[in-house]
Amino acid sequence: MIQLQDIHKSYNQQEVVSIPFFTFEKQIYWLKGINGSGKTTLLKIIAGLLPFEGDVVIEGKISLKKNRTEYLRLVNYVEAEPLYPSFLTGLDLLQFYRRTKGGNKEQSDRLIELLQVSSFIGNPVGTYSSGMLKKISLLLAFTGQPCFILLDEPLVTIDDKTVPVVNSIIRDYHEKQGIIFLLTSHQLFETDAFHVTHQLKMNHQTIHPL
């Protein structure tokens, strides 16, 4: 269970996100909203990447504001357009995530095989196509032992063969490990593929269950 507590975020005195209270149970959520409605801002708030008023608390005890290091080990996030230092390899990034997020070689090897990144993971990310970069970012999102995974436009730029693989990983992580997912997408998810149980709608101020 993850609780958003009195969340407020403004840009240039314009309030973008205002959530008095919201609880994410152990489900898969699809966050919907038009461009500029605050979806990415909300994900970055939960991921600990933006300053904001309020707090996010895991299981009633691990606070983003008070227990930041412990919190960040439990929350993984993938941006819609991931950007990493061009001189690092995908393997460098994976090893860094394993040191900071946990996980093990068996988990990494399985994800490398599923996402079919073995042919380029040893190359600098500056040489990657957008599809390769997205696959590496998804590999990192599924690394470790998170309790909450945030995926911003996870299906953008990946090839058609990889879409059902990503769906399968999401379903497997949720059903076997109880991981909560919050997804955004302008594409239509095959919701039956991984049993999306809640749809949420963002406008410029609030989050609403559909």
Contents of the next structure:
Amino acid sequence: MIQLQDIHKSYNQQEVVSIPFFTFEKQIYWLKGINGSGKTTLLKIIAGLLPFEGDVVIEGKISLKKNRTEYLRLVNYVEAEPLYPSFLTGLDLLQFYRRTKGGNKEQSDRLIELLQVSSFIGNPVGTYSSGMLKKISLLLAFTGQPCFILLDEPLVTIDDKTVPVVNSIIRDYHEKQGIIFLLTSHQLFETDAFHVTHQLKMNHQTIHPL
Amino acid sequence: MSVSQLLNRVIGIPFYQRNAGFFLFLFIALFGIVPGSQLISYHRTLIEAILESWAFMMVVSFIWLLYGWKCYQFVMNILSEQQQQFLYLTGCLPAREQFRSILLTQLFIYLPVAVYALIVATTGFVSGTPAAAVYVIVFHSLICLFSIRLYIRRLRHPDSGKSFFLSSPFHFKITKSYPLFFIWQLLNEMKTIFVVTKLFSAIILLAFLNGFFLDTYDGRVVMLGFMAGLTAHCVMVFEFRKFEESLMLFYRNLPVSMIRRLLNMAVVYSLILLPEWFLFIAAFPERLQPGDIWWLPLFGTGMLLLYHSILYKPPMDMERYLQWIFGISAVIFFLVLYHLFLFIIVLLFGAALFFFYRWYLKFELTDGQI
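Would you mind giving the form predicted together with its partner chain, to go alongside the form predicted on its own above?
After this comes the whole thing, all chains and molecules, with the earlier chain placed first.
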């Protein structure tokens, strides 16, 4: 269970996120909203990338503000358009993530195989197409032992063959490990891939259940 | 809008905008360190030295070459950007028109060096060293023409290598840790800043270590010389912060403690200052006293770490940053005069720690910054 507690975020005195209280249960959430509604800002807040007022608390005890390191070990995030230094290889990034987020070789090998990145993971990311980069960023998002995974537009730029693979990883991680997912997507998720139990809408700076 | 104007808007103007810090540093290094009344005679002496000594000419040619490389890399990186793909349409223009447009763009971004080279060449013809003058003209013409040839090849064959630096000698397949990310960034994307900074730092340090300014040994003079060399690193530190907030943003989501994050940066700056450490070791024991060799590395790392930490205080802009550096240098200058070496080191690390803890989690890059 993850709680958003009195979250506020403003830019130039204009409030973009204002959520008094919200609880994420062990479910898969699909966050919808028009461009500029604050979806990505909310995801970045929960991922610890942006300063904000309020707090995010896991299981009532691990707070983003008070136990930041422990919190970040449990929350993984992938951006809609990920950016990495072009001289690093996918393997460099994976090893770096494993050293910080945890995770073992079996998990990495399995993800490399599922996402079919073995042919290019050893090359610098500067040589990747946007789809290849997205696959690597998804691989990193599934690395470690998170309890909450935030995926911003996970299906954008990846090929048709990979979409069902990503869906099945999400389903597996949720069913077997009880991981909570918060997804944003303008594309429709296949209804038979996994059960999106909650659809949310970002509107007027806050979250509304649909 | 003509093709030349379009290229200028996409390549020329952004080149100067993105490298504003670099040009400011260059301007200060060339025109700011000499009193205004001696500026012309200083540059006349410098130009005459270039024209009369082929060894010096080679050193200067190397620096010019680095600038040419910087221009080349910038243009190639622009051509690699997704949003600039429309530029490949210029590949369909008649060869003459395409060459003319790209030549104008190359001359625009090469202008600072071209102007200086023109003055050097003119002086060469006037002062009776025509061979050196002709060499300068041919050298710069070749740099420009070779770059233009590579741009045209890229525009006509978009798949001919995504980015040249990826095949540069500075790409090795070894496991990289966080501090090494910065060293790789320095060697791949910031070569010119690296070489210019280190040359400047080495010249100042050697001058101070060899008693250029004072005949008798005084640890305070060495420390002040080192401080001047460290100040030259300010552009490099600024670029590192930009790198951290753009391509290393994912690091904020990783479970790394605050103290570990700061220690990682301390390791980065210790590695950056390795050339200076070698100079100190080479100068020991003849030109450096045993006590000084211990605190100089701590002083250097602490100073650069503080430069880095003050950039977490928003907004991150060069003008405010240079004011901070000026203030820090003034304070340290007086503390050095009073021999308060230990206090200086504690102060530098303490202040770096304070700024880092106070602002790291509050920093956010917004539009208009950097």
